[in-house]
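Just the one chain here, the form predicted on its own, laid out as C-alpha cells.
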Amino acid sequence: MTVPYRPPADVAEARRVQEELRSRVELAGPGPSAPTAVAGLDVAYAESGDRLAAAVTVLDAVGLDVVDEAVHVGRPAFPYVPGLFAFREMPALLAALDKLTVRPDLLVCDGHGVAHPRRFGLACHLGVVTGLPAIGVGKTPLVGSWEQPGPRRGDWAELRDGDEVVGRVLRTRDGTRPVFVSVGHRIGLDEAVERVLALTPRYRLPETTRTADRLCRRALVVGGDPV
C-alpha cells in the first residue's frame, strides 16, 4: 500500500509526518528474493545551494548496466534542517522515478533509513510512498555508535542507538572505510547487507550510487534534464 507524498507546511509538521509514517514501514520484508532491476537514487546540488538534480538510475542487477534512467532538475523543496533533508529532495526524486520506462524492484538510496533519529530517513520514506522495497546506504552516520568491523570485505559490525540496533556498518572493499547500511522498506537487515554486497563488485560505493551520483552530476553542468 502505497501512501501519497505531502508535502510540510513547517518543520513542525514535516516531524508529524515522520511520526506519523515511520508505523507504515515494514523492516522484515519479505524484500524482492531475485530483482531483476535495481534503482539507485541521488540528488547534487549546484554551489548557490538554490539549485538541485535528482538522479534515478536504474540496473541490471545481474550485470550492472544501466537499463534505464531519468534525472529532474528543480529546487530544494525545504529548508535545510538536520533530520528533514528527505523534505528538501522527495518531489524531485519522485519526479525521476514517474520519468522511468523500467519499474525496478529495489530502491537503494544515497542516505539512510531506519538509521535516523525519528527511524524516518530518506529510503523509509521513499519506500513508503512508492511501496517499493528501499535501501538507505550512507557514506557516513547520522545516528548511533559503533565499533569499527574487519578489514575484509563483507566484514560488518552492529549500528546501535541506545540499545536498539537501527544498521550496520559494512566492509565493502578490503581495507576501505565502511558504509552504513539500514532498511529503509519491504526487506530485512540481512537480505540489505546482501544486495548491497552484490551492488559493490569493484567500489567502496554501490553501482546505483555511483551511476546515479554521475547523472545528477551531469545534470546540473549542463543546466536542464538530459533524458
Given for the second form:
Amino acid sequence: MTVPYRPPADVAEARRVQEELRSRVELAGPGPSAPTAVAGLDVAYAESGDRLAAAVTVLDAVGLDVVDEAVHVGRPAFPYVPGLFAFREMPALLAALDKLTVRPDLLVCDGHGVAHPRRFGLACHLGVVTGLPAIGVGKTPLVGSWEQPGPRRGDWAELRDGDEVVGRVLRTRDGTRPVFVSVGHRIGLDEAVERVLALTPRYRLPETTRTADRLCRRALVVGGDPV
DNA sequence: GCGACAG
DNA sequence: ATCTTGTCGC
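Condition change, the form predicted on its own to the form predicted together with the DNA:
After this comes the whole thing, all chains and molecules, with the earlier chain placed first.
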C-alpha cells in the first residue's frame, strides 16, 4: 500500500492540510465485518531527537499473535507541536506500512483520533491517508473533560469537549489508569471500544501498541544509538 | 492575559 | 518521546 504523502513546510501549511483532510474523516464503521488483522503503530526517538524508528505490527485479531511486522528508521518530518503531532510521524509510519506483506483491516494508533482540538488527530490522519479504519488510543488526554470511570476493566466515561462527545475514557484493567479511546476513521466509537477491550486481555495498553513499541525501540538500538 | 498541550 | 532508583505488588 503505497500512499503519496508530502510533509508540510511550516505550521501554516500543516494547518491547511489538516483542515483539508479533516473533511474526509468517516466517523462510522463500514459494517458488521469483524477485523481479522489488526495493526499497531508506534514510534521511538533517539535521545538526540533527530532520529526515529516507526514500527507496525500486525496481529491476528483472535489469537493476538504477530503475523507481520515492519520498521522504518528515519527523521522526524516536523517539529513537535501539540495538535500537529501527526505531521511529525506520518512519513515514517507510512514507510513502515509500505513494507507490510499482510494488509491490516484496522489501525490502532498511539495517539488520539477525533479527541483533538480540531477533531483530526494522528489516528484520523493515518486513517484518511491510508483509507483504512483507524482507532486512536491515547495514554494521556489532549482535549476534553470527563468523570472518573469505575475502577474495573470495561468501565468507562464519556470524553467530551464542549457539547461534543469526542471519545471514551476506558479502563482496560482493574485498578489502573484509563486510556483515551477515540474514533480515527471508518469505525464507530462503540466498536472502537470493543476492539480495544479485545486487544487488552492482560495489560493496560493494546497488545498491538505493545508489540509495535518493542519493535521500534529494538530497531533504534540495533541501528546504533544508546551511548 | 495565563496556563495547558497526544508523542 | 526521553532522562531516571527504588519500591510496591502479583
